[in-house]
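Here we start with a single chain on its own, the form predicted alone, put down as structure tokens.
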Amino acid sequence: MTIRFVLMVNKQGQTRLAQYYEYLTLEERRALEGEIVRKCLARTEQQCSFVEHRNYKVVYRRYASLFFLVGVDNDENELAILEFIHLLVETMDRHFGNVCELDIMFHLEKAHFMLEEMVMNGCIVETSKSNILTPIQLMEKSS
């Protein structure tokens, strides 16, 4: 699996978390985020959660006030990426207790840490919620 980027965006289109697994300049990132976010937010709930944009396939899902967008290669399995998004949300829910936009804003480093535990160099390497959360819980105990 090759994940190119993960974005968490609110309903107004403001990026709350961005993680890229390929090099893009800040201008390219800003332009890409703007285009993709506008495209995904404009879609209705009756439309599918997959969008092709440039050389990416974007898989997205809305949970409460947050949109989770994952950009992958065109040959990726969309349903597997939807399952990855669901796992990410379930993991954050377990840690934060029903994750919301404020949890991401005030605990951005923890959200990045969870994502880094799950994805390495664009490949999903960990799917166990307890294995993902154990290092965070150990850090919290020591501080």
The other form holds:
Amino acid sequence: MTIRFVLMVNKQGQTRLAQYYEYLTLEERRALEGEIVRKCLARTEQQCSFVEHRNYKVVYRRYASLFFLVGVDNDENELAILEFIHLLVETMDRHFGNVCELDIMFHLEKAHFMLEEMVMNGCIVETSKSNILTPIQLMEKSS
Amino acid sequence: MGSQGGFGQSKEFLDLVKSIGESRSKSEEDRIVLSEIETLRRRLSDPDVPKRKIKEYIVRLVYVEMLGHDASFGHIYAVKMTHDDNLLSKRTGYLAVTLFLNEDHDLIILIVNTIQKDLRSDNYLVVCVALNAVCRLINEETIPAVLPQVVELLGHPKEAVRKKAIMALHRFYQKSPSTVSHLVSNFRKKLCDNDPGVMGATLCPLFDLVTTDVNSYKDLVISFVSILKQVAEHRLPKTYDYHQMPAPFIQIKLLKILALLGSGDKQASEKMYTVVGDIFRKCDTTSNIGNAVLYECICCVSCIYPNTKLLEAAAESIAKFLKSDSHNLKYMGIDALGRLIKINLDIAEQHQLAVIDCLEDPDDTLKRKTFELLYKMTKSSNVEVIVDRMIDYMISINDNHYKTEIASRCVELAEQFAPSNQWFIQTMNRVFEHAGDLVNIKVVHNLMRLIAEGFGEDDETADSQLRSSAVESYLRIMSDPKLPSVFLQVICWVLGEYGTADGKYSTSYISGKLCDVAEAYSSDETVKEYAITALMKLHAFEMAAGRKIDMLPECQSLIEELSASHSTELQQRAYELQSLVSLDRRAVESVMPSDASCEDIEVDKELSFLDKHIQEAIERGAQPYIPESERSGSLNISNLSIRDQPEVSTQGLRFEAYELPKPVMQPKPSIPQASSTELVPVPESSYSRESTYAVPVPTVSSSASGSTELKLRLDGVQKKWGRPVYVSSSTPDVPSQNSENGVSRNDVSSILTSRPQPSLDYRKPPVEISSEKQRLAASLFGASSKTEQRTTSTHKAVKSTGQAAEKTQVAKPIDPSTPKAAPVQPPPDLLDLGDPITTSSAPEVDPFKQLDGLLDQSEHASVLSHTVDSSAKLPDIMSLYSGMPSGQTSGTVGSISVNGGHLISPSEVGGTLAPVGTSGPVQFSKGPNLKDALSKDARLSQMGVTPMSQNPNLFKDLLG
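Beyond the form predicted alone, can we have the form predicted together with its partner chain?
After this comes the whole thing, all chains and molecules, with the earlier chain placed first.
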């Protein structure tokens, strides 16, 4: 039941968002991101959306220029994670309206907040879009 | 649009993001970030930074670390910002701290106080934010500081708070189960929370709890089943729906829990059958999420006590998965098949061709999954084909992590199922040759022992055949350059023991070979040690046989060289060899008996051969020896440590620490009140003490019996190599699941042997299928009485897709932006013109064109060239999007790479959402956001955010 990390990386291999649910040092993160992104970018669209990397399984999905990569434990339901990614994108889309890479770049902290609402301790805890977005919208209003 | 004031950030921030977005290489990005670090360092050290600015600086720090640079100078400012009154700033502060620091960092202690204060806040949003931070920042030592407040918040009127409080408790449980063991009952209670969100979150800790202790939660089966039933019947609020599925993520979690609870428990499983069956029926097999739930159902069904109907449903779903064109579904199908064959081996036979297709697929992920399946279904009839393929694949890959895994699997299978000596030796040779340095050293020793001991049946001829075939193959191989060290060790040892045993090769021939090895691998001391010992044995056998030895000159020079070696071990062996040669025949025979590697060496522990000597000494007036324990005046410390029996230990002091109470060890099953046990630790500790003393006895005896078995004989099942003991003990690299597999495989093979193989059916696969595949299928799956359902034509179609994919991969394996070579089945593309939805939006083209004026000239030009490039194929669409700042200059179909391009892209304008490369159906439609999109685009281009064009330099950086 554990998500180890969520990454958003663009086609050029530049990290746009990174959230780790276990602590890795900066160097470890850098190395991991480099290796995984290289692996995923090299794959064609007909191939599986899953890649094994060391002891992780990486489930990835591409939206226009942006790749969403989620590292999970070996006994995780890959298809469900694939749909989790889509749920995340739908949620961001509802908030930003036609979400694009720049939205995430300009509102990095908000993208993180959404992820915080959806995933805690590496588990998916909330899947209702309104429950995810309400606290964020309330917070924006109050400040 | 939702992001109101979206671009209200400072110009500086916008510029930073813009320049990062536009950077063309990693080095350019690094330059930008490094100068940003300097700026931030300056700004932040300024004593009066305006408050509204600081949040932005912190986000910029997050960028710095995200892009791989150290921003530790700014961590303290993030910590400070958690004190901020403004909620947004506070949350950003907490977020930055969770991203920067791990929970054991020194600065965290500064935050605990803030968290405590925030947990008491009247504003529930503040409480939520603090609880988020609790989950990330509280470590084992600081748990007590917040625990009472978190427990209190479990009863908070706001469901969002209750949900996060549960997760905080879950975190504490993960960190240190003992600190919250008295609070575990809260998880049970919250399962019945009115709010589905709280209930859904509670499933996470419950899953963990059930995993560690199934029996205590059997009483919850009914609750889980009824919740699952309600969820499946669409009783949860609509907002939990995802693509028309009712709360699929909650369903999946429940199914996972039920699988654990029903495993091997008929009674519990029976309660689940109806609801799982219902879900099977209701699942929408056309959507990804429906299939995800289906897959989880299959996992559940294969875990719980078998039910024929459910197994049929599972088999049916697997068939659908495997026949799908989507690689993702095939992957899930193969995985599910691997789970189901534990119960029913026949099901694999039904899908043999699909499995072979997956095995031959160019997609590595799919291939590996298929190998995993094959590993699970290996038996003596198909071991040759499977191991052969595994080794071929092993040779072809570079990934050492996986290479190690697959090598140890090959060894394991070969030992268990090898059909002949020759094959076994050859297989091991190939594995060692290509992955020798990766396999466990125990595997090597095991191989030597197997060659020495043979079958374990009293069949001497078979044993010596095994040995001479080993010798022969090694003599052939050993001249190859660059053999792995461990393999050479095996070779040297076997040649020393058995090189001359069958009289085929002369001592001088083999010693010459051994000297060559020692010379060629002169930097490897272990190999040299093995080689010199082998030389010693060869010469000893020669002398024992009464022949005169004349040592080869190269051998002599080797001995001379080694006797001056820096390694004392090598020196000793060299001198031993020298002195052995000078001994007489009888002495040599007893020092180095031939083929005695399996004989037990008798050790006289009593040292009885000294008796005479002692007797003489005593007669001469020496003091007799008094055992230490009988000497008066000496402290009985050794006694204490020896007699560590429970009864005895009460007499003396106990030096070891008291055991921790172990509530899990409680003999009482399934009694929820854990708190009562907490209060009465005494009987419990005595219980656990008893148990710790009771446990060693059986293990000791079993290991003893195991070890005698090791030495004496190997008579297991016929043609079974090695012993199961080895499998479990010596392959720590293999995931723990393996032991389970091993067990199941044994079961399977025993079933198989008891069942007479219908050898007539063996070569009777369906008529239409290519003979090569048939052969492979037959060899893999054995009796294929059931014919594959698929017709040849569909089969071929699938195959050709695979080949097409392979071709494109070969042609341009790295650059993902290469245009696709017209695959047989194009996935729904963003720019797919054929899409009816897009064409329907054609009338709306005009506003885009109006926007053209906003774009600067160069961009326009690039768009134009784009249009020209792809005009042959996509004339209309490109004009449609000419208004978008598209950086895509090559004709890549289906990807808009631009900053300003929408994630859920062009087709979204028409109202649908079509992710790239997924064959899932169109997901949902919402009102056209055209206006928003347009105004945003306009704004982006006004801001001067120009699109990134393709960035070849960066690829060079990334891909070397």
